[in-house]
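Take a look at this single chain, the form predicted alone, given in structure tokens.
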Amino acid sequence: MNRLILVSNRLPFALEPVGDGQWIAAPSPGGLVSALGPVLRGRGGTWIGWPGVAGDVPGTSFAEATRDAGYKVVPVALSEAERDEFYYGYSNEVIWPLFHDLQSFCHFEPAFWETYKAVNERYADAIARHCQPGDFIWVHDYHLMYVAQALRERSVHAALTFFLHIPFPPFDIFAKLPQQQRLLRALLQFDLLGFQTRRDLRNFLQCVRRVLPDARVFPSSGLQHIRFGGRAIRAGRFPIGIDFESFEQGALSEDVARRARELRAAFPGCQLMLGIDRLDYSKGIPERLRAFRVALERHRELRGRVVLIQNVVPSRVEIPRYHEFKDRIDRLVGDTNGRFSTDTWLPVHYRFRSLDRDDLLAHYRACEIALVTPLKDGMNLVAKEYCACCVDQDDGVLILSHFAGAAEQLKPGAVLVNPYDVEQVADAIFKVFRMSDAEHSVRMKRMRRIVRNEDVFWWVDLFLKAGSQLAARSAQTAGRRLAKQR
């Protein structure tokens, strides 16, 4: 494989002013980060993305601040309208609910699929002005999914290949997209899909099959094969990982463990309960704290003895729909500590705000349960994120809902639950409240086994070698197609 071409909505970096029209570049946390990073360094490479700031990119303090990255970092600029219109507004309100099966949330405003489809062909020339005959192109997420057709239109010949970070919906829902035919044909010019659970795949097939008849699939027991417009396209399940070893170390850290005493110590008698997620309508936050609610009243035992630490992370504030979101969750809040408190014990803890990494960590080490319930998930990294932090013996269980894509790793060990179910849910609480210490062993053990195994790193090499031989290829191409200008 050659040089690896990484393309993203957001780069690595977030520009930041300092004064003076000078800037800084913030690096980006996460998973994906740490793992591209050395990839693109060791392989030689390049990370297009939009830097997060509305207007034009200051080119010469841009370029300073990213010189030590180790890789080549090629920003794209958007103005405020594109920002509105492209990211919050097709893709935050029209894919994101849609693929998330919340089609009512959905805001299908023709004017933001033009400027979807303008913002991707600008990737596309950045790309195209970057790339060389048999690179490697990989494409990440919701945002950029027209990027591949654009490219064709520009004869860019190399391997392209995408992944999906967030669910693909069934045909019932994904059909009520007015650009359904569109946008799928877009995506099939890919020359690989990643997807991350084995249901994703099978939607995303089953509306090829309906909504594109002169399309073929070939099923597979591996990479399921399709024919379309005379091409051959490779589409698999690719579930991705974290860190793992990054978040066991970071626990084990003496000022990790002595911040896990301090919370523990704050509520004294009490297993805590933690839910840690993004502001957003997909995390189930208002139906997790309506079954916390059913568990109190149904289970008199909780009462004094259990605590629910509750931090949401604000996000997408610029949009209307999650003020009236965050609303609704300081209402269920007020509503269960005026209910349920006494002089002693409180028994929601809300915070709205983001955690240091030293403290989420902490918070991860301290709880014993922790409630990851979304409505619908990709994968959900909270998580692998809690396991690979449950470091002291084994200890902590995981309530964990049918529809986040983590389930399909995790359900050896997990406690599975229906988010829209409040009253299953309110007896799992009940239930992983007086589960024996071995049993939580035995469960932990399996998941972490698991989240550490499928690390992030399997997850880019499994990614990587299932799209080499495509890359041979094209170069293959690339290489007869230059013998023949001469």
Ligand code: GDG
Given for the second form:
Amino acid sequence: MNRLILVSNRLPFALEPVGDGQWIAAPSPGGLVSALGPVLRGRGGTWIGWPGVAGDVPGTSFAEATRDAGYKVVPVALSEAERDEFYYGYSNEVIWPLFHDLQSFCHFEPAFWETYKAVNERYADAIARHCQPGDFIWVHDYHLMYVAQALRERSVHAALTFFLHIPFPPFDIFAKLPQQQRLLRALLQFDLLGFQTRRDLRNFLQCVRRVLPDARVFPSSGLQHIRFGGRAIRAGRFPIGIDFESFEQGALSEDVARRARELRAAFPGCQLMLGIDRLDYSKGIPERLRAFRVALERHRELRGRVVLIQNVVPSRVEIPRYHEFKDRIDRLVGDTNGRFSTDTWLPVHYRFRSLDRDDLLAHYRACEIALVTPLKDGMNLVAKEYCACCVDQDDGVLILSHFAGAAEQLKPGAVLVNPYDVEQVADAIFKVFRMSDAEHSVRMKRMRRIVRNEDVFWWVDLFLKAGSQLAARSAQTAGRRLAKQR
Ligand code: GDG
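Got the form predicted alone; could you also share the form predicted in complex with the ligand?
So here's everything in the complex, that chain up top.
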């Protein structure tokens, strides 16, 4: 078993100031941490990333606060300017919109790319300092696509693997990126590249073929093979899952059951429909609100009988576009409520804040319908978490965007829609409102089976198995290299 070195933009610990210049490192729980924590502890390993505050990292308090993690935690410091140009700039104003097919939202500022490379080099330095031959190095997501190139320049020959959590765009969109060649060349310095869906993998291979004529792609039924610059690279589809068991058990707890009952009781005689999203233009929130408004216009039976609970978690509010986007949501909620509310019924219950975990689970458990309608999404974990929490006779139905990665796995049970087609979504809401309990149950059973079987532990295993052969091979090569030097 090779040691694991995990690298992500953010660490699973966030630094928080506690006054007098003191900091604490609070663990930030999540699916990735619960799946990878035990692996890191079991194999021995290191997690490298940014602790979430700009400026120098207070070394001693950080080391102390993460001592019980069971693995080594290595912080990478970013200055304010680096955070702005690397994180907000290149990562979230270039790559994020472009990879979600929203190229008109991109801010192609050349300086962003220079900082992106420089920060990726800083991560590479941290990896180079902490890795040893035979380590399994697993880099995560779109912030760190240049890391392998920087490591090769530092003569690190270990097996390098990468997983992209967001979609990979088709060639016509990717071709708009000024750094298209440099970025693809950098990605091909990894030995294994993982994507969420078949569509992302197909798009990536198409871009490799079109942008890099000196790369060769050899189609295969399992992992795809690419040859580039005398190296062999593998690429595959690894759809991320959730910790099903912990969501299901959480939803079954007494406290969550009570909160779910209270939520239902607050809306007597109404079916509850749920939207849960980070504030992001890729999540399709305005389109969803317009679809609900069309549903209320077209289908009078829905009035007074359905409520949309829309929760939005504040995110990236430092980027101006996110502000404008929030204003749009506020206006749409106001307009719908202004037009349709009565003395006893408000169609949209909107909150702009984060729910605590039990409250989140209670919302999943209480709502008969989930509306998960991103314009584009790598996977969308909310869709899977909702299924895991439908513990009451498999009651619950999922309206899901074709453009969420989750649609590839959940299509046997979800009601699939085009989020841009507000009339189609409106009709889907009406269809689901009238759907029988028996159909709810059949559909939900199918989805729960898939989400349970293909959970986050399955995903980690799948990826590590695909990468471990590469790691073994690279350890042998490193051994031979060392013997020659002696
Ligand atoms: C990226 C990709 C891919 C949401 N509201 C609350 C809350 N949440 C939690 C959910 C869920 C998470 O946030 C959101 O996950 P998503 O998958 O929807 O989206 P991204 O954050 O954009 O993640 C995405 C993912 O990576 C994994 O590969 O699926 O496509 O974009 O876990 O539960 N949690 C709490 N309160 C809330 O109000 N506590």
